[in-house]
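Encoded as structure tokens, the following chain is the form predicted alone, with no partner shown.
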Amino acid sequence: MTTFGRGLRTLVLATVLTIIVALALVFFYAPLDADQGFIQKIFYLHVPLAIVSLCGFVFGGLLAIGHLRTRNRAWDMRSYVAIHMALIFGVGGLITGSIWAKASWGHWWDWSDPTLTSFLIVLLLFATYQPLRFSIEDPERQARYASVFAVVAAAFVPLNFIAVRLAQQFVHPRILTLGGGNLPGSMRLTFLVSLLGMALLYATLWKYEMTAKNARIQVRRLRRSLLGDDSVRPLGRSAAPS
């Protein structure tokens, strides 16, 4: 029997504590931006959301490799939940980014910005994951095709990132580099704590949904066992996302 709820309480406490510290740093420690003022503080929400979303897509692809190698449906379930959560974070990143753009640039979107456009392309790519998955009725084929899609789409994420970095024109505000070198010390610390808090939130939600799905599978298995039908098994080779 697979137990996903182990350590969930500790993870929740760590997440809540980190987010509280991050909020305190954002509002009481990080200085106001000289050009954008208070609205720049949405950076500490928007950028971590976007980064965690992209990492979540890659994470889902790596988990899908586990399914293709082992044919164990537990890996497929993990990949499915990882991509599902990454999509939610990605939508949050788009919304907060649009709010920031409206306040800074006077319009909600800029199609000439490669960073914005590339992120939207990645998000739309993974938005087709669930329609593709649930258009296939056979559970084994569904898991196999979804895993192949997840691996290929996840490989596109770092390639897309590299392409944007190599682009000649950058319209998007370059206030963050790979090493965080463009940020003052107080802003860098605030950003890193915010990023950690967002990553912990993603991990907590992923683990919580995995626990809930596995619990539903266990309940159905026990119910059918009482009726003399043991066709529903714990999360593993024959379990399907629900």
Contents of the next structure:
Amino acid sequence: MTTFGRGLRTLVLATVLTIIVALALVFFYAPLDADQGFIQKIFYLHVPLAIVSLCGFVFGGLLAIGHLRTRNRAWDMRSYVAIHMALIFGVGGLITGSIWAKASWGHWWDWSDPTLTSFLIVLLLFATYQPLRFSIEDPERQARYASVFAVVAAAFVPLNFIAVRLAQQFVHPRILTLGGGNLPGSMRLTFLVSLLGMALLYATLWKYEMTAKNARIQVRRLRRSLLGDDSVRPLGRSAAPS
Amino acid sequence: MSALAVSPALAPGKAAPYVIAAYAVFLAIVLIYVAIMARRLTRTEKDVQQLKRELDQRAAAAEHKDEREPVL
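Would you mind generating the form predicted in complex with its partner chain now that we have the form predicted alone?
Starting with the chain above, the whole complex follows.
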């Protein structure tokens, strides 16, 4: 195993174990919700996906600060992978949320709900991150502009969250609050284990992709230094850092 | 007004397909991602093998050239 992948195996094992425990708790331990019944089981998947996705966007922004401060392209790549992973988790959160909405409210989407709409706005905002990168050919400029975008967009996430919390009318239930919320103990434990599993999955996939990208970059560098520049195919325009 | 308050709970039989669909979507996303990454990893592995082959060929050619050069 390369140095980039150090600790990946442990992380994978911890993730698989936590997700198995989380699934067992969801289906065999957590009681059925009095209002929603069995459909509430989607909560243990949808909410962790959405939370990890939003945290991933903020994480990407923080890593982008590292790039802007040091000009080290490795930070740009970390930020790129963090945002890329958060987008995947965000799409998962959106789809599972829609399925839950259909079962619970009778329709796939509710434009009047600030939580749903704001999440979509954040997702669409970050969906423009890759086209932005792709539109810039010079790798240095691409990394710099993408980092600035990531920082600004990441700052939008908590602002958006606060704005939604302050909104008076909402149909999304508020079950997780600083005051403890109104989740019973067994449901709270199940939710926290699910959240931990999802966070570990995000970390594992982030590390996995980072390892793969680093390996690819190392191969290109080796090829260039050992066989000369002519033997390395030009990358062309790419959204991914190289 | 809470939309949740006006929607009655679905019977487990009716709710199960939605729950299965949600978890299946999640599983599919993870599997598709892992498959894409595995494909990329295979490509990198091929690149490493090709690089090794080219280096071996170069080393062999250099050795052959040394053998043909006269020793002064």
